[in-house]
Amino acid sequence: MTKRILIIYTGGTIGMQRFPQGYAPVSGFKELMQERFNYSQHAQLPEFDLTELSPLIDSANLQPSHWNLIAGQIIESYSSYDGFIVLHGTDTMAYSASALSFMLQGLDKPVIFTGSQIPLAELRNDALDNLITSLLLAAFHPVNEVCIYFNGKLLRGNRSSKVKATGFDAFDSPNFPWLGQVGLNIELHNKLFIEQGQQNFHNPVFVGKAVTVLPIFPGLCADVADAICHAPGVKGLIIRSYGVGNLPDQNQGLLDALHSASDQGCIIVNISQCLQAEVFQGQYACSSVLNEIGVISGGDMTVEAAFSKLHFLLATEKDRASIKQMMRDDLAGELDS
């Protein structure tokens, strides 16, 4: 039976063209694809439809509300297609792939994010291979979760981070193995994929300012920490700490700001600044105070996963204790349980 794939073009480098002020996304990507496919073995590709967000976005301008637009199209079209590809800018692709992994739990079809470092319109580019391989993966392989495919790597979406700004190998999953690699052959590690569960799709209303991030750095002053912790509308805070979850415990202003925010109902999650790390609060004395404040360990989650997961739970759950517990639980393969 012929496979049908829906491609959702959101913008990003893959569909950009050069203008005097720099690269910018433009409409008409389907026609550009067809033109490029004329030079490939397009008869071996699955059938596909393409829809474009309007307006298209540079992914640097991504807002949580864009997750609703992407997920909404997948949910609405879910029964009509065998798989889905999301063409997305690389800067925030890992945030969107993480968010959709929580919004689309229990998938039995592939949802693959991809893009490029050089636009498809350019003579030399990485876009065509990323696009063709994503189509083949979405149509003919059992990739039943939200993934990122980029430069020969198939990665779990909520384990991924952008690690290079200019290299074609822009993405990696520092704390989890690749789901597959593509070279002469397509090799998938089927034992790593999420076990099929009950379909549980959500497309909640996100409040853009609900979650914020506090990076820890030498000399962080109390006023800055307090302003971030108590910004209007903030209900969740991601701390980006040192090493295995450490922060300057002699910075009393910082501790007071965190304590006050927690007492006022803010849910605080601690993740590491290191790409390869897992948070162990209390392993060092300078992090044990966080347990007293009620800060949640984010384990080995990426910042993108922790940020989007907290956004998702704040939008779908009302009970603070439930949100705190679910942040510790593995919902979609985002952390080691």
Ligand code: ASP
Given for the second form:
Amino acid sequence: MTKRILIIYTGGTIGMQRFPQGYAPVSGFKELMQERFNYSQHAQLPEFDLTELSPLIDSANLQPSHWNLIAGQIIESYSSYDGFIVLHGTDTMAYSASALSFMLQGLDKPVIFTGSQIPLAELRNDALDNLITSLLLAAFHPVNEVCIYFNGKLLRGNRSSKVKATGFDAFDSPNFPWLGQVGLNIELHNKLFIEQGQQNFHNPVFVGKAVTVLPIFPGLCADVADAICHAPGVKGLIIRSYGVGNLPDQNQGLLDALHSASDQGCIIVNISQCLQAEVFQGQYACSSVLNEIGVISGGDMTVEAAFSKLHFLLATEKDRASIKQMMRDDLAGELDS
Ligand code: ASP
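Structure of the form predicted in complex with aspartic acid (previous: the form predicted on its own):
Then the entire complex follows, led off by the chain already shown.
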């Protein structure tokens, strides 16, 4: 039976052209694809429709409300297609793939994010392979979750990070094995895929400023910590700590800022700055104070997963205790629980 895929083109380098001020996304991606696919064996490809976000964006301009536009398209046309591809800029692809994994729980079809480091419009590019392989994965392989496909790697979306700005191998999932690799053959590690559950889709209203991030660095002063922790409208805070969740416990101004934010209802989650890590609050004396403050250990989540999960829970749950509990629970394969 003919497979049908919906491609959602949001912008990003894959569909950009060079202008005097630099690369920017342009519309007309379907025509460009058809021109490029003339050189490929398109009879082996599934049929596809393509829809473009309006306006197209450089993903550096992504806002949480863009997640609604992408998820909305998928939810609206879910029964009409066998799989979905999201063409997205690489800068924030891991945030969007993470967000969609929480918004589209219980998928029984693939949702594959891809993009490229060189636009499809250019002669030498990585776009064509990323696109063709994503189409084949979305149409003919039993992938029932939100993934990123990039340069031969199939990665769980909410375990992925952009790790290189210049190499073609821009993405990795340093804290979780690849779901598959594509070389001479497409090899998928089926045992790693999420077990299919009950379809549970949400497209909630996100409040852009609800979640913020506090990086820990030598010399972080109380004023900066305080301004971030108490910024108007902030309901959730991700701390980017050292190593296994450490922070300078001799910095009383920082501890006071965290304590008062927590007392005022802000949900604080501790994520390591290291790409391969798991947070253990209290392994070192300097981090045990976080347990007293009520900071949640983010375990082995990526910052992109923790950030979008907190946004998702603040937008869908009312009760603070259940948000805290769900931050600790594995909702979509983002966490070793
Ligand atoms: N700035 C671009 C974007 O994220 C980078 C890329 O797509 O590779 O949209």
